[in-house]
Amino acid sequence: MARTPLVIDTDPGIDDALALLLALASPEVDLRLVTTVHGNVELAQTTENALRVLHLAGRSDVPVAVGARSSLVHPQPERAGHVHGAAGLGGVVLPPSPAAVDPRPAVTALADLLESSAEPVTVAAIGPLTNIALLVSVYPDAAARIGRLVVMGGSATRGGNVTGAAEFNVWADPEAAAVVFRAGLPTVMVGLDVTLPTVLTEAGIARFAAAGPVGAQAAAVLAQYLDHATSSYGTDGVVVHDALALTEAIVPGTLDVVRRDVVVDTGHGAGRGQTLVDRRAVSTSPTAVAVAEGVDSAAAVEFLVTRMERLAASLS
């Protein structure tokens, strides 16, 4: 089976860790590079977490390149340690990786891969979009070679999750998101409209926890996320934002998308970071974004759990 080359740009983060494991569990894609960015926790910690998650799955061979330490213009006001734990993985300490980081800056590593790949590369951007905006600005010819850009971020109808208007990843660097969404890349926006209904329950977590040590470690990482969801939202599971974006990257067409014009609020009022999606009509603009508006949440969660069970069993 032909495998799609894949890059994950990420800020691990609990749900980012789950998304990385899902990619490694999926034979449809070939994870060739992980790039790290500021976001849920500081850059040094997101990079260390990425290395450790790859090592957990026996894939320390996947290069990890270090990206942007802060937002393009204005510093990110706060991190998300209250959700992900101070070190980003819910208080779980994974074994250190024997691998060193790639010596190239993330944007250079990504440009090199795009320019050298014989096949179109899918890029899954599941953190703030700072690295991708820098790629567009510094290496536009390389950026133009992206086969698909799947972004976890934004919201069309559900407001925000970090403010009343803004979703976390876009809010963390609105100027970068504005650059990316108007770049004319083949972009899919996987926002809160489809992620919030997609809940991984305790029963699903228990299934892959029982499949082997890697599954048990993944379940342990999710424990704080689960506690936060229960106390904050009263749900019986966790919203798998990043894993849903990765599912669309792995299996295109998982989500129902409509081409829309998207504008990011980069002002400094209450709407900062909001994605303003024009839902009046399907857009024919060359800069339109494929906005995810529909999801079979049960099928998406089953896909995730089944893949995680298979990965855990294969590494036992």
Second form
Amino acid sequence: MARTPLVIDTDPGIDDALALLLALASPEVDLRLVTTVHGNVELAQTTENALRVLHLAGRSDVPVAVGARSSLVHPQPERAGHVHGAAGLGGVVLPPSPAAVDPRPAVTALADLLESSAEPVTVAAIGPLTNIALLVSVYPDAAARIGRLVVMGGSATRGGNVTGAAEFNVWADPEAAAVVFRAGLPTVMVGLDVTLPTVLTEAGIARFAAAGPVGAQAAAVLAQYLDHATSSYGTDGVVVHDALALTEAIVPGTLDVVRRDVVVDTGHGAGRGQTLVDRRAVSTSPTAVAVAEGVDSAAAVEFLVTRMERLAASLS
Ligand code: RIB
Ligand code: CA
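Starting from the form predicted on its own shown above, please give the structure in the form predicted together with alpha-D-ribofuranose (RIB).
Let's see the whole complex now, leading with the same chain.
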């Protein structure tokens, strides 16, 4: 099977951690690089978390390059420690990785990979889009070589999760999201419309928790997320936003998408960070974004749990 080169740009983060493990459990993709970004917690912590999650899965060989510590223009008002834990992994302290970060800045490492890869590279962006916006601005020729850009972010019909209007990743850096969504890249927007219905239940978590120590650690990381979801949303499981985006990156076509014009509200009113998705028609614009509007949530959850079981068993 030809494996698709994959980069994950991430702000671990509990669901980011699960998404990283899912990528490592999937033979369809070859994780070539992880780039870190500010977001759920501060950059130094998201970077440390990325190193430790890769090490947990025995993949400290995957380079980790450090990206933007803050938003492009306006400082991000707050982090998401109340959701992901102060250190970003639900209070779980994973063993430290022996690996050091890549000496190159994230944007340079990403540009180098895009320029050197003979195969089109899929980039899964599952945090604020600051690094991707910088790539577009500093290395436009490299950005144009992206095979697919799968973004976890935004919302077409479900409002927001960090404010009434905005989804966290877009809200954390609306100016960056605006640059990315109008760049004309082959972008899939995996927003709250498809992530909120896709709930990983306790029973699913228990399946991979029982499959081996890495599954048990992943379940432990998810525990705080589960408590937050149950108390905040009243759901009987967790919404693993980033893992659904990675599922689309791993298996293109998992989600039903429609090409739409997407505008990001970069104002400073109540709508800041909102993704205004024009659903009046299918867009023919070269800068249209493939917006995910349909999902088989049960199939997506089964895909995730089965892969996590397999990974945990292989590492036990
Ligand atoms: O809105 C969900 C997104 O915000 C996910 O990427 C999660 O990790 C948080 O960063
Ligand atoms: Ca994330």
